[in-house]
Amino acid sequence: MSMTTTQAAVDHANDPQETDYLHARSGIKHWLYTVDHKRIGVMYLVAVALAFLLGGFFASMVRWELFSPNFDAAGVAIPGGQIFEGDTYNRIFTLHGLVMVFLFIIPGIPAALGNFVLPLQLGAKDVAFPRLNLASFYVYVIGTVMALWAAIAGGVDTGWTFYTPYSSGVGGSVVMMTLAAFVLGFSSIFTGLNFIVTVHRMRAPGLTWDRMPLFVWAIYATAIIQVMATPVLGITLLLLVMERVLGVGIFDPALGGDPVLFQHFFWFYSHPAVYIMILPGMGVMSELITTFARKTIFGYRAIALSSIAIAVISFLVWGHHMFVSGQSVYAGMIFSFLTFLVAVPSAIKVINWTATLYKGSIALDAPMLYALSFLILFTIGGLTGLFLGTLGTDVHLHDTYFVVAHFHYVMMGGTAMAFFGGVHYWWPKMFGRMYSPFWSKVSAFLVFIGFNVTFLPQFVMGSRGMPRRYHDYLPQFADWHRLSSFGVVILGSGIAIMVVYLLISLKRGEKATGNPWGARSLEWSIQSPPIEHNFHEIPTVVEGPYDYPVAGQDGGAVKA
């Protein structure tokens, strides 16, 4: 059930359920002003889930437009080929990228699952700064409103990267959009600071660094990147605003600026941001693999330290996005080497997860299906990244659909799959209800199949020269685009089923026990949903969370 706790904690866990955090204080006012990390995590979960659905809607509109080319090989217009004008397409494409990256992927796991789970896994009654935690949520909401207003009403079409010199002079609400990203950065920094202090200062007695859950290690490494890298993006966006408003020549060559400088600043943040997106998912993976394989995690220390290694090396790799920007050959060689180097800690994790599965008593519940999907899809995304990290092949593949497919295999196949797995894993703990095991497996199957049908064809298109971000394309790519668009239908069907059965479970789902999965980290030693202050008394930890006695045996017993 958990790491070993005091006998009093065990006795309380066996008591009849007390009022849980969901019902301790009723009324919308108590939710809006709450400082309970669990309620804040639930509010984040609702917000990022809505952002995901909105971003997915814009993605489906992009695929709808790309279902067929606008003209045939003879230059004759194809009936129905033109759904959106080019400007409208660019705005929809920008909305998809902005919503998915800044409103879902970056805050998704840390802000929603991290807020809910991290204090429970540490044996703490809340995060270090509860009011700052609530402030970070409202800053996120303000930034979200600003971003959506700028993108929808203001017609921003720069893409989510805001590349200069286009973003320096184009019309639309670019200033408002960049200020929205600036505001969202503060939410990320507040959350990261809170997690760092919580991990350092609020661990339960006996919970040493060598006993911390790997999810905590991953969130801790992510928080370090958030605090150190996000200010770089904020300063870059402020410089862009100064250039547009005051006419200061920083990035625009017409004003004496250098657009490549913007790329250096942007990717110095955005490549570490890739690991802000994926590291929390890796932490979720460690929890799912050991729980549903019923085995002690293989190479605990290597997985933990590889999270820190990723956090450090990620700051040195930004130049591999700029192989064709005119940087020197020697700089390109160094960045290519560092790109291969940062892959090593990720490979360590994948190898150790696979070794944990070996001879395990594997239970194929929905969270485990998403974990296995992560292993397959993230491995494909990582290996295809090696082509883009190699100077010779990147010149050919740069700015093609190969990059689009690689990015989605890492972000959607990695982060989103881990998010889905984490939500299914901790759903009983968050809401005290079980969802349909049958429909959850059907959904996981459709999501996996739909994802591959959507993005595998894009590797082929990219290797054959199909550029990304284009509104139209040559007829020779039509069949691949149609197949990719058909995959979105399958993927969307799986996600729609997921939303329905999770919502139904809130009212009709079977009541969850304190530990329905037989897991061994601290959050599973208390009732589901937890009481408002988490623990009746702070537990004392005497063993690690992954000490399963024998593969296949129930690891649910708590020792006194």
Contents of the next structure:
Amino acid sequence: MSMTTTQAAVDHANDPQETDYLHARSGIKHWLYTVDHKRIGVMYLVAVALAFLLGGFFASMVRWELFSPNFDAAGVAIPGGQIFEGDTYNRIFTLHGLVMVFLFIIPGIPAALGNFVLPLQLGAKDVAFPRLNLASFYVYVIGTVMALWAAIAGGVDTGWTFYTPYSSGVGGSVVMMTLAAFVLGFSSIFTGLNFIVTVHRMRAPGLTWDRMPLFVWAIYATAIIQVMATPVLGITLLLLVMERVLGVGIFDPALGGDPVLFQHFFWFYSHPAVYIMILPGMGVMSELITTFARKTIFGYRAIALSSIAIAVISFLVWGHHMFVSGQSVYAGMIFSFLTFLVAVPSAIKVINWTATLYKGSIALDAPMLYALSFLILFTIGGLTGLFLGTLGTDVHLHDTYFVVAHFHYVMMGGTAMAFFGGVHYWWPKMFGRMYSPFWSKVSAFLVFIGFNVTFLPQFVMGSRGMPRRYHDYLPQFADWHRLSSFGVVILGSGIAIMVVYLLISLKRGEKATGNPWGARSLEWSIQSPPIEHNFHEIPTVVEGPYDYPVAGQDGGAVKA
Amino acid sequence: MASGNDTGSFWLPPQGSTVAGEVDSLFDFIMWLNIIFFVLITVGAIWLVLRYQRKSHDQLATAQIGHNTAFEAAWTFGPLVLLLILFVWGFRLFLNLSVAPEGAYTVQVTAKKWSWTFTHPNGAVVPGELEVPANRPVKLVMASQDVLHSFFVPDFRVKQDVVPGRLTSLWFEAKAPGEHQIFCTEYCGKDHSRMLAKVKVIAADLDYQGPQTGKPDDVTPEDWGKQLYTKYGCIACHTLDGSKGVGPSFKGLYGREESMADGSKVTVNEDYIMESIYDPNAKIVAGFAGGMPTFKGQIDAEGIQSIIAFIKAQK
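Now the other one: the form predicted together with its partner chain, given that the block above is the form predicted alone.
Starting with the chain above, the whole complex follows.
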């Protein structure tokens, strides 16, 4: 094979196995005190996977309640219609949002997959600050414990948005939950800071900026947002705590505050945070599409720079969550305009991924199935965003199920699919085992179908006027709700199968080679699982991460 | 919910207001863009996947195309132009939705957990039902007494948050007599999903100043009480079938001896019911949290008599 990614590459990929990082130092203590980015990545993976299952449990409870309306058209109670009291339901949907946003989506790809993969892709032996990396994990754990304690001790029913003045006055553990989100923010900042420095300082010789894998670019752009936006959330949540505990009037009009100010502060973080959630997913996409098409990425520079463009513009569009909040018409105008601008880089990425398939050699392994799911679902999520960025139509659709469906297509159809795809892609690298090809495809298929059955109906009921965050609904929406709840069964069974075959693969899976997919970035040039310090010698990079050969050319076989 | 025979389209509810048609035209335009681009991407991707599927394990790509400036420029600026069209169209419509015409019929709206109350120019205060004239612009000036709420009428395609500490407004012009659903669309706590009301559009003269609120002569006190029971939202907390709601059920309530939270006993009679409507927190039945708002100044003496007659009938 003449076209190697690096001089050091492939030389070691299929060497006899040395002791890998999983077995280098055994014992629980060596895991808990580890500063190895790979072990921290694996611990994060376990944590976010549990958070995803917990958030999914709450989601199922929400859909169970909404399976049937509580009253028929004549106002008579329907037997079995109401599962939970209104207050309980409100706590459940709040927990679903909080767990999914703060414990799963935000840390999911960067902290779990990013931690494992980023230093490997850079040809580094670890991140820049290994101890800070471990600290970020424990801060995450502390924040999680605080959040769960708040959920159990008093409950929180404010929605994940904590809108004032409802959140300033309502009972329950709002203060504890707010502090939990505050603490989790630090975990996110630590990770982001670490990655920025790592990308700047620890790239292998020859790994210039325009040879970095697009996953690294995406994580880098994400890290910038994490470091710059998260403090605003921290400040906002502290102000909320001050208002509740000390009675300082900031957001509550009863104390002389302004509730709309809270929304500005909140979305100033939370809109960029939407890109903290999706950019890493886009990074995974670029890796999956190129690997499974054996193609160089179409428009490398456009994809890399559009990540940065998104990171910058994302700070300027927060007001599009507030078109009917009472902000001025002209503020609405400007935010709508900027929102359309931020749509362009996302559209560029979608077409570039599609164009990358052209004349490729496409294999439909499970990671690729998730990549294609992402492509279709994210396209729906992005396109339906046009209804919401457009002022005249957003007025009707705002705070309806249309919005719920839209952001689930982006967050679950996008980020979660990329997360699943990434986990399936790097699983052999992480654990040195292959999972069942058959069951992984069955699972990917069920997840795709189940997702659409769950969320497509929500577009229809939303544009017909079904408001979000409703414990009960009018009978006219019943059929769509029922279909949506039914979808959860399919989606849930897909995910259950995934959990089972992945766990089985750890013990019984076929041993993975160093480069089972025939990919070309640095993490595939070493054995699976990697040794503790990743590379014996730091590799020298001589070409881009997607420089796949063309059929018929010299040395055209891919080593697999 | 539909007015006349208009039951709406697959995607959208009936068009109850003059502006609904304009909103729907824009909605339909965006829907076509959605469909075209979705088909383009999806069919494109599926075709590419099928066409270039890997047949053998070591099969390679047949070309490596890193970029194509013309294609990329077209894909950047083409969508940009479409997006700018959407922006301008959407903003013009939004201005139209935001600025009420001169001389609109103006109703004050008060939102609180979990009810809507409407005050008309003639002084009529009506909870739960917004009566408005057809074919005349109606402007709502809205205030909240507690937390954020949002006023939403799907059939009219209008929505506006109601914010404590400030007044917000919206306007619409209903096309024809009929009934339309009002939702609260800003999460406001326990009974957010029950914070419902109706718009009742009537044919009325230009001198219309609001509904007549007294009991019509041809309605019995018991029936009038039943109407008030729904209209004032009593129905949200007081059931008729004996099951426990936020407040005590009305079934068999009249004449019963109730234990109060402070340990005293009270027999439910006319006087106690009146007190409970005007000063609800004076005597709370044991096992309930209280918190019912007063209806003093909203329900007159005749209304109280009618509600008592209605409660008496719930044996």
